[in-house]
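First comes one chain, alone, set out as C-alpha cells in the form predicted on its own.
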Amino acid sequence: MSTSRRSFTREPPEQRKEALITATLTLMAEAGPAAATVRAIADKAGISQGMIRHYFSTKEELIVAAYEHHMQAMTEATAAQGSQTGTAADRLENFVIASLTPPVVDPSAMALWAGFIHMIRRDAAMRDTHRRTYYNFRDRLEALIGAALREAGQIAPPAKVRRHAIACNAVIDGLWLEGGALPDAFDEGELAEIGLTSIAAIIGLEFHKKERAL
C-alpha cells in the first residue's frame, strides 16, 4: 500500500490567493459553477483545503473574488488592446473595437460570465461586485465618449454623456454576449463594425474611415 501523499506548494500568500482564484475560474469555465468545489479548487491550485480558509473565510467569498478578477481582467484587456494614443475619437474607436474582438470576445469568458451572473440576485456581495465592475467599464467608456464629443465641438453635458455611455455599453454587452455564445455566426470583425456603426448613431459622431483589420 502506497503511503505517498500529495505535496502542496509553498508560495507567497498573494501567489497562493491568485492560484485559488485562477483554479476557481478554470473549473467553472470547464464544467460550470458546480465543478468549483472546495476540494477541486484546492487540488487544482495545489493547496490543501484547510489553507483556503487562510485567504478566504468562505467559498462564497472566493467565488466573489473570482468574479471580480474575471470582470476586471476583461476591462483591462479592452483598455490594453485599445490604443491610448491618437485623437479622442481614435481612442474611443479603438476601445470599442477591442471590446468586440478576441481575446475579449471569447466563448470561455462568456461561459464564465454566465456561470456567475445568476448569483447576483441572491447574493449581496456578488451584486456589489457586479455594480463596481460595471461602473468601472462604463465610466471608462463615458470618459472616452465625452472627450470625443468635446473634441468635435459638440456640447456634452454630463447627463447627456452618461446616457450615451449607458446606451453604448448596452450595445457592446449585447454584441459581446452573442459573439461569445455563437462565435461562428459572425464574420471576422463583423461585431466590431456593427458596434462602431451603432455607437456612432447613438452619439452622433462619425468615426474616421481608417484602415483596420475588421
The other form holds:
There are 2 protein chains.
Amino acid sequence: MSTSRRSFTREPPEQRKEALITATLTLMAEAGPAAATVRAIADKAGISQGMIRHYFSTKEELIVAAYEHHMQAMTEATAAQGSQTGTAADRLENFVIASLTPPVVDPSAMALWAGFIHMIRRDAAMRDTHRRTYYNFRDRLEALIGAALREAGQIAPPAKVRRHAIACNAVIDGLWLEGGALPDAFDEGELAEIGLTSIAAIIGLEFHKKERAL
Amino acid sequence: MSTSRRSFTREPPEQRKEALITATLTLMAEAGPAAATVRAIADKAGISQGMIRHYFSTKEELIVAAYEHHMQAMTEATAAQGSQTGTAADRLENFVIASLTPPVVDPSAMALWAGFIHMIRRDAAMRDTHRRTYYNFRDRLEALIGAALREAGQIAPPAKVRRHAIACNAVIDGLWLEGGALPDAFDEGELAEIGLTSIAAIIGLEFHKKERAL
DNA sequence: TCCGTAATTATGCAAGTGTATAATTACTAA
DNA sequence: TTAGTAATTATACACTTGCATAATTACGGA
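After the form predicted on its own, can we look at the form predicted together with a further copy of the same chain?
Expanding to the full complex; the earlier chain stays at the top.
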C-alpha cells in the first residue's frame, strides 16, 4: 500500500491552466504579488505544485498569463454594457460609464493591475500585453469619438481625434485609478459623472441622456 | 587581531536612513520590489544589513519610508518650476507642464510608484501616505484652478471647482501614467500639450502662452 | 589618556522560495 | 482485461529571505 496519495482526476489542460490563473489572481489581489508563491497557488487551485511547471514552463510564464487574463477580463467588462446599440454618442457614453463604475472600478482590480504594471519594464511579454491592451482601449475610444463627432456633423481631422482619444483615455484611466485607490473619496456615480462631463468638454460635445439613477 | 572587520565611521542617523532609503528606491526602480532585499539594500547603501533593523524596526517600515520619500520627491518636482510667479493661469500652466514632462514623467518613477501603490490596500501607513499625497496634489490644483477662474472674472461655485480639480487631476495622472508606461508612444512635449488643451477645455479657459520649443 | 556606550559588523537560524526529479495513479486503446 | 502512457502527486535540493544575536570598533566625555 505504501503511502496514501490524494486521489485525483485528469482534467483538460485549459481547465487546469484556468484554475492556476484564477488562483494566482485571487492571491495577488488578496495579499499582494509576494503571496502568489507556487505552493499557495497550487493549494488555492486544489492541485499539487508540480502542475505549475507541467502547464507553464516557469512561474514567470504563469504570471504573464495571469496578467493577460486580468486585462482581458477588464476589457470585456468595458465592452459588455451596450456599446453596440444606439447612437455613437450613446455608445460612447455607455463605454465611459462602464469604465468608471464597478466592477471595473474596484480596489482589488486596481491593486492587481499595479502589481503587474511595474513588471512591464523588465519583461518583454508583459510589455507587449500592456501595449496591446492600451491601444485596444484607446482605439475603441477613438472610433467612438470619431463616430460621435461625425454624427453631430462635425469634421474632425484624424490627428485631432487621436489627441482627443489620448486625452479621454487619460481621464478614464486617472479616474479609474483614483476610484480604486481611494474608494471612499468619491460618491457613487461621481466618477462616471465627472468622466462624462470632462470628455464632453474635451471633444466639444454634449451627452443628452437623462440623469442616471444613483 | 582575530578576524579583520571592515572599518567604518559613525554617521548621523538621518544620513544612514537616507542612504538606506535611496538604496531601496534605486533597487526597486531598477529591478523591481522583489530585488529590494535587506542584503541588496545594505550592499547598495555600503553598510551592513544589521543597520536596517537598527534604524527601522522592520523592513516594512523602511519600505514605507521609501514610498514617502519617493512621493515627496515627485511632489517637489511638480512644484519646482515657477508655480509661484505670474498670473494664476501661468502658474497653473507651469504646474501642468512640470507634471507631464521629465523627470516627473519617467518609466522608472512610474514603475516605482506602481510597485508601491498595490500595498496601500493592506498597509495603513502606505494608505495614509497615498491619501495625503493625492489630496495635496489635488488641493494645489484646485487652488490654481479657482484662482485662474477668478482671474478671468468667472464665478465658480466651490463644488464645481472641486469637480474640475478631480477631472484635471485624473487627466494629469492618466497622461503621466501612460507616458511612463509607453515612453515611445508619445512625442516630446505631446503629453504636456494634450494635458493643457484638455484642462483648458474642462475648466473653460484658454492658456495664452506661446508655443513652447520642442 | 582611557573607559563606557552606542553604532556597526558578522554570523547564525528557521522558514520559505522556485525548480528538478522520482514515484504513483488514472485513463485510453487494443 | 491489460499494458502503456501521460497526468498528477510527493519529495528533495540548493538557495534566499527577514530577523535575531553576539562580537567588535569608533568616538565622546571624564
